[in-house]
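Single chain ahead, by itself, as structure tokens, in the form predicted on its own.
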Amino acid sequence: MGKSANLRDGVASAAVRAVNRISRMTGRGSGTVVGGRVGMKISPNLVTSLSRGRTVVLVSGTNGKTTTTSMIVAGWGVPVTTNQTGANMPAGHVAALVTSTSSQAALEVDEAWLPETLAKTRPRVVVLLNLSRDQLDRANEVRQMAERWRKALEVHNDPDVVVVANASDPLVVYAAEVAANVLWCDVPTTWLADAVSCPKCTLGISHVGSQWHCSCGFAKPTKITTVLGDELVIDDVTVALDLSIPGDFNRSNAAMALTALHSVGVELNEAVVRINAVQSVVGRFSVRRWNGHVLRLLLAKNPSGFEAMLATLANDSSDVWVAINARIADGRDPSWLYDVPFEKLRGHRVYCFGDRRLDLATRLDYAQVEFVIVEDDAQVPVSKETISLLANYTAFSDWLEKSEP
């Protein structure tokens, strides 16, 4: 690298920690993106130098991501640079890379910029979680974004770097089985709807317990990576799970971020102890207080997300709170309502918060769910038991900033 792009990448970076202070201190943001579009803009390749020397590991996938990405910095047990707040785009990357010199980083990546950010981080580890549909007003068809991945693993097939794949998804499959270094792992994956037909031959996939295949020969990958119940085996190496953030999915979660500690040369025993200490991400999961409630909070933003969570509940008469927006974060369009199984919610009566409350109830009525629409929030009556709340990223978000540990 010359001396000019050195001086350039050294304006910019002092660019992205002035630009993201003062939004800080105006009010104007959380300072991770503003100053990250600065910097880019006075040194493009500035993810790449920024990278440079580093072991990076890139989380991706529609689901997960900031829970995997949280847990490979904490079982890591050295610092570890990360884009904690979820800014998972470029600027966010080159903002966290910036605000720390660790020769480790752990950046989770939206799915459309994994095959870019693939190109310029040069990582070592690439965990890749899931691909289902999101945010149905912007959000590529499913399968394109899985040949989005397939295309950029051709590219940069690279037997260097380590792709920890969900073998229980046939989309990952179909992305990472270009790759030259693959671990699969077999995890937890209940949400199958967008994998129906093969990506290959479009016949459909037989699915039988916790295998399937497709007549044309594709099928689910040897796994090197296996949770059974409590217990995850990796290269033959068995280690207890005894996670303190609850359900399936974040053993999946989990199994794929020791995976990829184990691939760097993280001794397991070690990582999984701390692994297990996590008890929030970013708010998630945590147990806060607000107007006389004690409330669990509990992000879905799409079905398969609100899938895995309506698993974690209770199996009683237990009051349950929802609360839906359909913001820019969230997408517009909030008709993916219909495809979670809120038939699961039948015997508990669901309070409708949120800007689409009424979108959620009559989901709820055709579910024939008991529902109370929330017109307004201080005339819920207060319950003595922990209320889980069930929101999407705005409505979440609303959630965490009015609430209180």
The other form holds:
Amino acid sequence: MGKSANLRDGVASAAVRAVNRISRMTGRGSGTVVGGRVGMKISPNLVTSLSRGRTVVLVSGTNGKTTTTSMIVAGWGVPVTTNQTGANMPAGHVAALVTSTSSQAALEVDEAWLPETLAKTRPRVVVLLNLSRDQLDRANEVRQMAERWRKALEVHNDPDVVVVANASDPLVVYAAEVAANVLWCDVPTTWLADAVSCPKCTLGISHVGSQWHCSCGFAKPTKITTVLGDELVIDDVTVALDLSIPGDFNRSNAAMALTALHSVGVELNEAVVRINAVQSVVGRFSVRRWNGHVLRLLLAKNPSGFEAMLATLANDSSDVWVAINARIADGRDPSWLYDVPFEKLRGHRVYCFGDRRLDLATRLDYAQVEFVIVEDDAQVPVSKETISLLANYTAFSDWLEKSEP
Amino acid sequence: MTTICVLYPDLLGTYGDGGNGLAMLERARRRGLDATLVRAGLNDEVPDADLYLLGGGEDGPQSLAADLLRRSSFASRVRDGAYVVAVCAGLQILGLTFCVEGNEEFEGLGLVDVVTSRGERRSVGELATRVGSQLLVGFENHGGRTTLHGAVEPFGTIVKGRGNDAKNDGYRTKNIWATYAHGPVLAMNPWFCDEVLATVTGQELEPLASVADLLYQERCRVLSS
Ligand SMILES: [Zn+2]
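Switch from the form predicted on its own to the form predicted together with the partner chain and give that structure.
In what comes next, the whole complex appears, and the chain from above leads the way.
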């Protein structure tokens, strides 16, 4: 790299910090994305120069990116640069990387941006969690995403890059199997509706128990590094996983986070203690107060996320609140509500919030679930119990903002 | 008894298409009609049914579904008068040919004289079409441009969105309703669901009030403003 490029990167980094400071001061937002954009205008390869010399871990997948990235940050036990605000595209990565000089970075990456981020940050580890339908109005097809990941890993087929991949998800396996160095994780993955037809030959994949295979020979990998059942075993070491945050899916996320940390030399039994202590992740799973109600905020953005979140609800007849929007960040099409097994809420009374509460109420009505459409927030009767509030992306942000710790 | 069959939900079920079978069954049940819903997966034979529902799917599964249907009894059942509601990929499969990514041409079932080519850009967004005196509302997400040949009538004329060709949406034959409004189109448009149900059961149906009416009114207001 020439002197002028160095200088340009320096100017660009300073610009990112300056713009973000102004943005925060003027209260126009956290400013991470706008500053990053300015920096990339000045120096298009800023993310590459900012990544150089650091141990970078990338985390991508449809669900669990933010939580898994947070677990990696918490578990590492040293200062880690990260994009914790959900800004998971290049501008957000740039903004995160200029804020600290720590030699470790853990970045959550939007699925569509993984190929470019892989090329530009030259990571040490790439964690591939899962792939399922999400925001199809934007991303169109989940199989295409698997294809793009696969091509990217084929191009960067570098044995120094460790790919930590979910062996239970056929679409992830299809993407990761071309990589030179894969650590396969056998973690429970309940949502397989998008992996019914084989990504290689389109025939039907047979799922038997936790095993799966296709008649074309495509099958679950057999050389497994990490196994999560009642116990978590990584490289023959039993790890005492006991999370503070709820949900079986978070056990899977933790298993993959720990596998990533293990691959960069972090001591497993020390890392797991730190991960077990994580109480909430940018507001998710946190208990908040609002208008006399006590709410547990749960983010669920798509069918697989919702299915996993529904499984965490108390098996009683308590009220459940659900808030649904269909703004740009959510995907404009709420058709996916019909892919969520809301039938599991029979026996509960569901309060419907959000811009698309009528779409939700109609879905619940067809599912024979009792519902209340909330036109005026103040009219909801106050309960002594902690209420679970499931919300999709922008609805979750709204509730995090209007509630208090 | 009326049998409703959702065909290949594992292949053609990408956009909440399960909602259509559910809405149809529930609206029948609430009126005390004797109806049953069956789902035929890609390893199952196509069962005997009065109404088949075909949903939307991604490119690979769409061409697989077309292959499976071609080898099945489905086309002859439809020729014999079984009813079909087909959305998105399902709409394309019933035609003569369709194209998926890369412009590869696939043979459809040839039940309707329509041809789908690859559009210049993807059609993604809210869709509203005028069907007689009614408005059909929904969401489309596809890369197809569908041309109707001969005497094939469109299902609706475009109010918002693109449908077949920015003028018309879908097609309507004696026993087929086809639209690009994907996923839960029957759930969102109670009048459409009831029109299909009345036709298939041969019964006049009493109106059925539900929250779906409120949703439908809201979407009509949003999409026609
Ligand atoms: Zn196969």
